[in-house]
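Take a look at this one chain, the form predicted alone, written out in structure tokens.
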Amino acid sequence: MKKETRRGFIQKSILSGAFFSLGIPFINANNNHESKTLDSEFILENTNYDRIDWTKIREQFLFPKDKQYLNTASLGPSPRMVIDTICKTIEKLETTCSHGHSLTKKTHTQIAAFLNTSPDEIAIIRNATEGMNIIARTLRLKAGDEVIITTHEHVGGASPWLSLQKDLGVVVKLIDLDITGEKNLQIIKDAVTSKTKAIAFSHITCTNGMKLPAKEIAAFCKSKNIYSCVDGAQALGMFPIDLTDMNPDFYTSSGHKWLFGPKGTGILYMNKKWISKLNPVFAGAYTDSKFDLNSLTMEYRASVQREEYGTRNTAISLGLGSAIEFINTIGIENVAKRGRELANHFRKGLSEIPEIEILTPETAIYSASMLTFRIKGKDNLKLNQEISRAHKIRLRGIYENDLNAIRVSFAVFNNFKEIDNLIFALKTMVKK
């Protein structure tokens, strides 16, 4: 389609109200408020696992249904009830001048229940990124201290620690991974000294989908008087997650990804113990309980709240909110027992391929709805790109630790066809 086609295609489909079909509400030119929004309910006739139908939760989302998209761990597509409240809830506050601040209550609410936490121990932010960034600057730690990261580390999860090494002078300390899963808490363990300040790693590994045992070093943490802090990108919204349980100093996460909430959603979770004791890297309004500058007296909030200061975008806060609704639909047992069937169909299938190699453990304990692979002797991250050019399918090429390798996720919307569509381009692939 040429240019100056499109260009008409699209002014003629605003004009005729085509565009009405994505949930966006038209305004005319007379102000009136013509709107055809998406369903704002999503509801499931049964949530008995061996009777969900997984084709009506495919099609609340909004891709074509020929797309094969197999890499929610990078972006998740949000579904049609979180599309609907940020549209409604952006055409409500611009109706009525106004920036919403109090409607997020219901969203603090609704993630600190799915997490198994008090509302005051979390703060909605952007990403997992700027979790990690406001925990390493939080802790406040200065020239010589100690902190142990793994070379599995997402760039977003690692940089604010390699930040600190660069600013402040503290030691990053890199350890390496064992891809089993088997010996993973006794290598943090080891690598410990007397001057190891706090310990970040990842829940899930964004590199090969592995399961670190959380809960355990974060209690181990506790034992030495050193900071756990979680990055939980690739874990949110893939199964139950109990912060009160596994008790970690932090804990941070991305809403875009297994939750399938808004983009520049996230969440950081701080422990109640560090509230009064740690202070804030920014201020601002909402970060004060008491605030009067004529005597230059402000008080923080005793709440991780604090963290949103100034004004947000509530839209996409309630969209958040929307996103667990449309989880707690489901079950998030269900969904964690559903990705983890397609990865096991797709681990069973490529171990027919004697030239693939498997980098993700095997066992429940490491491991649940992502896999990487990678296929002996052949350039994976070109791979990669061949598959999505010649079958249409959408994974992840997986450099970071030098794997070489692909990585492939299994979401609510995947379907055990596709998975035999890519085993099939695998096959193709290794005789070429």
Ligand SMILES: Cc1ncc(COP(=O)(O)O)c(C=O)c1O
Given for the second form:
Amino acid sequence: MKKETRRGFIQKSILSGAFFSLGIPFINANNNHESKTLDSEFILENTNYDRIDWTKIREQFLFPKDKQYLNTASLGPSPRMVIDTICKTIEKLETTCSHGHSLTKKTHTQIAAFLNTSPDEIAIIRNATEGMNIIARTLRLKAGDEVIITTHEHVGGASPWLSLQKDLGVVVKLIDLDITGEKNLQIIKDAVTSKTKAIAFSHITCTNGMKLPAKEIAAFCKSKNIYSCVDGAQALGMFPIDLTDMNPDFYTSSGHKWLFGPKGTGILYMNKKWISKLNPVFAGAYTDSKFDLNSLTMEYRASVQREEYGTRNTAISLGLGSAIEFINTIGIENVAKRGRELANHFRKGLSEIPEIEILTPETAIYSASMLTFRIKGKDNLKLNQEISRAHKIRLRGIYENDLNAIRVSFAVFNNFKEIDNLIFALKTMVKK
Ligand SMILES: Cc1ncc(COP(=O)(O)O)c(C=O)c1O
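Having seen the form predicted alone, could you give me the form predicted in complex with this ligand?
What follows is the entire complex, opening with the chain shown before.
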């Protein structure tokens, strides 16, 4: 047997066993990867932006080198260290027959530090949709109360409010956003009435990658006694987020997009001022600070972690912490700068194609690492399929809000060559 560490052997056995038995070629001869093992160690020799080794970062991801994946906004692949943490944790917990709930304390601390808030304001949940549902239900709104949402919300960010409309008679008001980004604060302010109780909006829209002025909206909401509920599914891991500075009432996100975290993870932030005032939506083990069945007594914990009721998947929670470590190793400022540079390079390339209309604001304060465009007069959803089939570039068609467009995500594993390939593909296609 080849000499290798016991840990490496166990990892390979677990992984190849699990994945091959499902018929999925996890590590095969054709994927062009030099390294065939997972590795919890990820060290970058230099984190000075101009000297970052982006190829080394690319090597941390398992998907084949020739796969051009520009769709992190839908699903971010996890780097080796995240998968390694999940596998090792499963192995450890299964060996000791434990659920390991107390181990997640480390992840709460990591998330809180990443978002500049306190661990008691952070819960690990399953996804952004669950987060928005918890937010919507915890407010205990009544018939006739108004909630403002925008035409650019994802189904997961909007449905929780529409369900309140169905169940309770809450009135959901839909506002259209300005795709230059500039008028959005005013549009939101103008929509408020004396009945408005909450405003739910995306920090970055999933449609055109537009950044909303979350801090200003949160401050406006505070001045009007309205709950600010931010959907950060497209923002967490894309650029630095400081929740103390933003000061919203609620912020939720997926862990599996720009953070490259495990699938089935998300975060929920609740401003500490609400923790003692709003009751949790669900209750169970870990919700309580005091529980006595004989006297029918239950007290809620003074932490939003009370939303983590019952037995959970500790392995993916720790994987979420590893995802934060991965981003921190690169530096979130560097991640944001790389995304913006790639986006700018793409924008420049698009400007040479007159048939193309860009739907993402150009100004840095209203955009980040995503760009949405469409070829005028064409069915862009079909074009997206054609790009995938003929040019092997994975993007996302945007049917939402009838935009008939294509969205491109720029993550740390992407490079300028892939963008040039995409521009070449588009130039070929507009001529057809
Ligand atoms: C803005 C936004 N909100 C919510 C979601 C739903 O995320 P999840 O699958 O984590 O619930 C998405 C997914 O694309 C999204 O883009």
